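First, one chain by itself in structure tokens, the form predicted on its own.
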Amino acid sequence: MTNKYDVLFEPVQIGPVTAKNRFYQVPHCTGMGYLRPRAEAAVRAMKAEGGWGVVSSQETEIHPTSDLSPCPENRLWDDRDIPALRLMSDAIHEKDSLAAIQLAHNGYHAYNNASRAPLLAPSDISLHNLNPKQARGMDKEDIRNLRKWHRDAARRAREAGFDIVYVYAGHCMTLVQHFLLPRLNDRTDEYGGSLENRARLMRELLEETKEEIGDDCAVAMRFAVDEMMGVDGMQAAEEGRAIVEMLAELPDLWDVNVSDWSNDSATSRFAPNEGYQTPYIEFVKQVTTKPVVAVGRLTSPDLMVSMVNRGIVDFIGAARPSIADPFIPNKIKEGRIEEIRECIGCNICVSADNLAVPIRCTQNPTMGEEWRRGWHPEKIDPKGEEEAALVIGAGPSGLECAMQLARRGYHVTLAEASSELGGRARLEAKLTGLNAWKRVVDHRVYDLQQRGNVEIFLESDLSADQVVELGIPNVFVATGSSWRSDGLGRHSRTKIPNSGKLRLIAPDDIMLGKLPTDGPVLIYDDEQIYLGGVLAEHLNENGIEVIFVTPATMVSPWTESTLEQGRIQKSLIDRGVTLRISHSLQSIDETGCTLGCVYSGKDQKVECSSILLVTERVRNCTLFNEVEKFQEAKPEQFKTLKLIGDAASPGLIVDAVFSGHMAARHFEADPDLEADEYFQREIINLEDGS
């Protein structure tokens, strides 16, 4: 019987190579590389073991000159980082997959700052993120030798065990695709001007790496189409389309996106729909005979065969969703389509890279912990001993807990206080743009329903006493946290005077849906994560008039590391709320609030209806404490106590449903493990003194 799905499992050539399906992971960081080469290579050995017919690296460095540190990206800057790739390329090639590495020489982008080489570019340019240096524009000398390293990178890539090699002109982030920009190349000779002198060099390099290694390995030239910024840089309809026809059958594959990366992997928050970049990349198969892969945070199987079908892509790439969900290709070949755990869009998975620290993913908690922990995602040691659990609260944290805990084997009674399931993850989710966080419930609470060693009691607030009569010995408390009426937050340490007679209006109650009747509400940001900036959008989107203050000097500081401060900060001015950045709220009385510069000390009266404290949550863990007092009273009444989730320790999403998970695959495990080998590190090894 025919699959609608089969068309997705053909076969496809690129090259010399054949890729076993369609499904291609397509570049991306780790915050492992060439520090962690083997927690790197375990993170693509599940990819492919997930069914991905090629599994790519994340971004290699060619030569000290694109010095990426801290960022600890992949390197092959000679012949003695061979070896590691080459851990990377077996472990894939072991699960039957292509392996695939992205050449890269970063320009500008590359800081440079552990080996401190001058900085390239194709012309003398000041840097971005105030980097005290400039980069000088390269001479010919300087070009010549770009072609020699890149060439060697190629040699040395093949010889690392490679079968599709990159050139790289993505993101913003790489020489070709600067050499291509007129506002960064004004350079009058043979490589500035026309259109066709600014891509002599990435004509050169696919040239060169074809002529190197191009009858062993296939050559996939990796390319941003539009830089999303219309006339101001390239556009799809224009220079992006007149590349991709003057060079259409040079590469054995295209690889094509937006740029710069907030576009190409901008959050669901921001571009909600699956196959968001489609409109850009659509054209690329008219003029090319090669295959082509794009991405678009891809996680519907029907939506993948439409694109295959109408011959918008050969390939369904995916970085993103792969992370999420190291198994889609298989859960789709077998028929288990509803078991995917869909990617939610949220770049907890980016803000890791930014922060130069393994990758982590919020859907996916065993993500980054292949090989240092040995943690499958789709595999779980079986119980031991013990026969039941109690799980207290179904937030993240209590899901994920449940959900492990009844794949090991053992009877799970999960109590939940409300009447829904989800905790702060379904409460966040009815917020403005967040929808797609609902999927981190969707997922274990589907799971959890299909099983028969599971009992889920809604309503059920359970006092100490009646989880002392429920006599189950091992109790998991995942109660949550609440958001702090008093003030206290990161700028200030003490409670904030307030008068008592202006309404006060905490984040748990807007996501409960009890919108305030009038405004102004002034919202202040005293966490700086994420959820204030949210709150903002969500009472403008409700009609209501909002004054946002932060001690901070830009709305939502941390969303930085997640691609998306900027669009936040715009997105506010447009829906025009009142901005006071720098401030710190210093007093509350009967019509409003005293702000204070953080700089000057400097005061300013604001009038508003009521006011919405940001700042710092409470762990719930009342319950926790009042049955650890019977514990100790009664030891034999429990073996197991654990506080779990943002009850234990307050944090984001990802770090509660990794804190339940935890505790799951940790539950009957050696009582030392934890303490004493919480991870396997990977030591620099010097024996040899090189």
The other form holds:
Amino acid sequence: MTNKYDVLFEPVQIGPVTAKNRFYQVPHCTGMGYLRPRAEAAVRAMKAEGGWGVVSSQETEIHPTSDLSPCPENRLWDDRDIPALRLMSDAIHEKDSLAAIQLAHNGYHAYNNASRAPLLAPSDISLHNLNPKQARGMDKEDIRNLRKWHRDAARRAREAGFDIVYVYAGHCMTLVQHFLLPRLNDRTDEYGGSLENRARLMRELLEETKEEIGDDCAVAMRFAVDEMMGVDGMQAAEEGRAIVEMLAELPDLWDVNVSDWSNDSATSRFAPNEGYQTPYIEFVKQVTTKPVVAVGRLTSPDLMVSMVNRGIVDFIGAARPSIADPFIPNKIKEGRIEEIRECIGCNICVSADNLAVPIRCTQNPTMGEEWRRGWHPEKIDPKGEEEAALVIGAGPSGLECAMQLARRGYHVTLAEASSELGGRARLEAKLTGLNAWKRVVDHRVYDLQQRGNVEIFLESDLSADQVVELGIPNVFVATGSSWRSDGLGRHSRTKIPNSGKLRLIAPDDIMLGKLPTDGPVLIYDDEQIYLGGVLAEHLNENGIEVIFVTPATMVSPWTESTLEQGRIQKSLIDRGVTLRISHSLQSIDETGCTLGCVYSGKDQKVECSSILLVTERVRNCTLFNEVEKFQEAKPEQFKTLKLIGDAASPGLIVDAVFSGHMAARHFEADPDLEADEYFQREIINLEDGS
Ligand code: ADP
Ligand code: SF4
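Having seen the form predicted on its own, I'd like the form predicted in complex with ligand ADP now, please.
After this comes the whole thing, all chains and molecules, with the earlier chain placed first.
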């Protein structure tokens, strides 16, 4: 019997190798790389197990002059790096997928902080990051060396077992792309000037990689066709297209996207639609006969089929969707489409790479935990001796905990005080730009509704007595947190003097749709993460004048790690929001507030009609404390009493989901695990002396 998704499961030839289907996990970072090769292999193995026809590595430095420390990417500096990468290709092959590796020389995008090597670029240039160094324009010997390093790395990649080897010109992160761009390349020799000259290095690396390994391995070209900078950068309609036309048949596969990383991995807040890259890349298949892969947060199987049928791509590329759900291909194949855990486009995965720590995902709490904790996104141990569990609070933590406990086979009672499930995830998803975040709730509620062993009680604001009366011996308390109204936060550790005459609005009021009718509203964002900026956009979107005050030197500084900060600050400026950066809130009176410059202490008075404080949260643990007191008096009443999520430690939604997941996994597990959620580490072997 055929079905409409069969086209996604057709094999596709890529040069000398054949992918078993059209699902292609494009290269993405994991924060593991050369430092954590077993964990890295396990991430990729999970994608292969989930059915991806091709599974790629992250970028792989080919030489110490391309040292991205402290971010642990992959390395192929010399032969000693081969065994770590072999772990990955073996793990991918074991699950019957093709293994791809993205070779990279990062040019002036590298840091070389560990190697202390000089930085290389087409022309002399300052580093784009705040690194107090300049890169030197490469001379002919440098270029010859680079070509040799790339050739050597390609040979090592084949020895390490990879089937597809990349030449990489994307995200403004590699030398090959830097040579293409006139603003970075003002050379007057055969590598500068005309497009043909600027593309010479790209052509040479493609030809030499093919020559070195092309009989056995496919050679893929990852190329950013548009920088989304208009005339100031490469445009798909101009040189982007001309380059693909020029080199159309040279690689065995074109993996095309937009640059820089913030455009390629745009968040749902700024690129809400799946397939947002299609307008830029759709020309590619018209100018090459080689297979094409493209991305754009593709999770909907119908859109995937239509992209193949309309001749836009041969492969459905995915980084984030494959992180949120490594089993997308298998779920589509088995008709379990409703079970797909859809990416919400929050870029928490990206933030981990930027912080140089192992990857994590809001939707998939097992991501990054495959090796070190042995977690599998689709499997969990069946229940032990206990029969029933009570979960109190249905925010992201309570929902995840309840869902996993139910999957294990316990009878789960889920009690929620409000009339709707979802807690902060449901509320925040009502704000401008965060609509996709409701997928955190939808996925879990759908799953819970499919199960016969779950009872859900809404409008059940449980007291400690009621918890005792219910008589369920295992209790997980996920009662969340509330925003402070006294101004304590990162900057001020004393309460902010307040006459009590000015209207105070709580963030939850806005999320519940209780908007003020007049302005200006002064938002004081001393949390400095994302919510203050979102609330400013939301009020402005609803026609309310906003004054945005923060002690930070920029709006929402934490969002640099999710690649959003520049967009957020631009959005607030474009919207006409008044910004008072580097100012703290000194006091609140009848007509407004007094602000102080965080550097000079100089005061200024600002008039406003109400104030919205986004500073810090208070844990809602009164219920837990009362139940705990009861348990101390009558220990036999409860076997398990555990505080989870924001009530245990306020953080991001990703942290709440993780906490709920871990509590469910560790329930009735080996007591050593409870010793406190330790994990395996990859310890450097001191014995071999290498
Ligand atoms: P988390 O991020 O840890 O999941 P949230 O704040 O999103 O936390 O969710 C906490 C949920 O707990 C909210 O939906 C809230 O209505 C609910 N809740 C708080 N106290 C109680 C209680 N005593 N009984 C039942 N539900 C509660
Ligand atoms: Fe998607 Fe967010 Fe998960 Fe990244 S962390 S894969 S953006 S849901």
